[in-house]
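Next up is one chain by itself, shown in structure tokens, the form predicted alone.
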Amino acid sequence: MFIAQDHLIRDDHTIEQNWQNYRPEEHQTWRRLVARQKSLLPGRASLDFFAGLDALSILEGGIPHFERLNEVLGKATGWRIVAVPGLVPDDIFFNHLANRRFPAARFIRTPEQMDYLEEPDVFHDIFGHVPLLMNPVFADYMQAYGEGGLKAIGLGALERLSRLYWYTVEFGLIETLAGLRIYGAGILSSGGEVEFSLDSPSPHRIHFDLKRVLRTEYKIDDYQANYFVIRDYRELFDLAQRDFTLIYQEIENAPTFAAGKTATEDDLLHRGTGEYHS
């Protein structure tokens, strides 16, 4: 694991990837993680995710070189990856997204952390997030989210907006003609939540509703108890164009939903299937 010295961290919290400094065992950890997910994701991940993987050649070799990925990503959607030492301050994070820069951690987990990691690493960020940035509509949504995040800081609404990111970008499901599919990076990079999110009878799968999501708490140390299901990526982009100021005001005094709780107005899907409740 790299330790970035303070003087090497720029004002925007970016650092050099220094790809040449990765050790053979770190590349091997990447390959083990890729092999695990390759066995789990067919028939479960969205086709757009697989298309992004193929276009970026992320599955080849070990830890990807960010500049090589940027050559492809930049031509496709104008996005680029910037290396960061770990989690960055909220305003920095949103500013990067608003300018079509995706901050990706440089370090990779240890073999002992294969199944659980407190802080996102390069595998989560690159394998989980970057492929969908090849999709023009999703790429635009991410930029709009960054712009909305900068505005939310000034409105004191950051906690609510963070729930939107959590339940879409990190743990989102999408309806397709073939059934429910995964597009959230937190699931795509997980060894256990791939099957749990789609097949387990435990969690609730709820059709996406913006105000409901903004009022819903989430779990950070366990599989999700609720998953919100979009119908297509355009749904995300369209909502990101709305003025959230009025929405924040409308729900300011509304009760918050605990993770795993349902409401009478929820549009639920059958547990473990892609069918509606009758």
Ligand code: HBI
Contents of the next structure:
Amino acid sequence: MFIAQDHLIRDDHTIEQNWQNYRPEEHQTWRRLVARQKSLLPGRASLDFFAGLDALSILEGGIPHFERLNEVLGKATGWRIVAVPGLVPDDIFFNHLANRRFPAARFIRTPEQMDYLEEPDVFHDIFGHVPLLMNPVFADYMQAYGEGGLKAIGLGALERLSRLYWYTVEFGLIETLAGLRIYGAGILSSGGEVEFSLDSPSPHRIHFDLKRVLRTEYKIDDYQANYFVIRDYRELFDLAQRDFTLIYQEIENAPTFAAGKTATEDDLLHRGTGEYHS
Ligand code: HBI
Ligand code: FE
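Can I get the form predicted in complex with 7,8-dihydrobiopterin (HBI) as well, since the one above is the form predicted alone?
All chains and molecules follow, beginning with the one already shown.
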């Protein structure tokens, strides 16, 4: 019965997860990926990420059953995971977010793709993105981002807005009392970028500034050349309340920054002896 539905793609691009169809090798790939990140992330990932991982029991067993996660996630913040075949069109993607549905890929990478793959898979989407959706402030930011995305399409500002997603949701860093920590899903699900983003002397770490981020290009095929650092998830929530229509107008004729280029106005974090300070 469930196998008959396997090929069905709905208008909103969702499919059934069909969890029972995962093969043992696929669960094994998941467990290997989890084990790798588990050894890298303590002391590096945001505490809110660990809280979400624990509450959702994501570290136990193989590829999670989305409906099981949804029972916990739904109660905590009203978010729900829906399965999709892979990347979905922008308007569909934003529509899901605006309605507190997170589209997660169903497929998992092959063992040859442990270190790099081009499209987000179930490991990136679930392990990387879902734990922070347990945080009410971050959960509201993601919904606001979806609403902002739908608006940006109409305003022709999608390229600018997608930089905000990239430099926060995917590659964001947060400054905490204990030190600099990761909250971006692209880093949290990566084998190499966890240490690179925090410890390498090569990328710039810049205090978050909305217009600066909207003007900054990014790399999709290499570690980032700059990271933007927030101080609190509330900073994201607050910016989501602003009128982006005006902000797009204000930067309409401003030049963009190439990835890795700094500006004199940038508030840079400097690496000292293992510590970060402004
Ligand atoms: N689809 N499944 C999926 N996941 C994404 O992260 C995603 C997408 N479609 C479009 C998209 N992201 C981008 O438009 C935004 O990140 C800007
Ligand atoms: Fe992602």
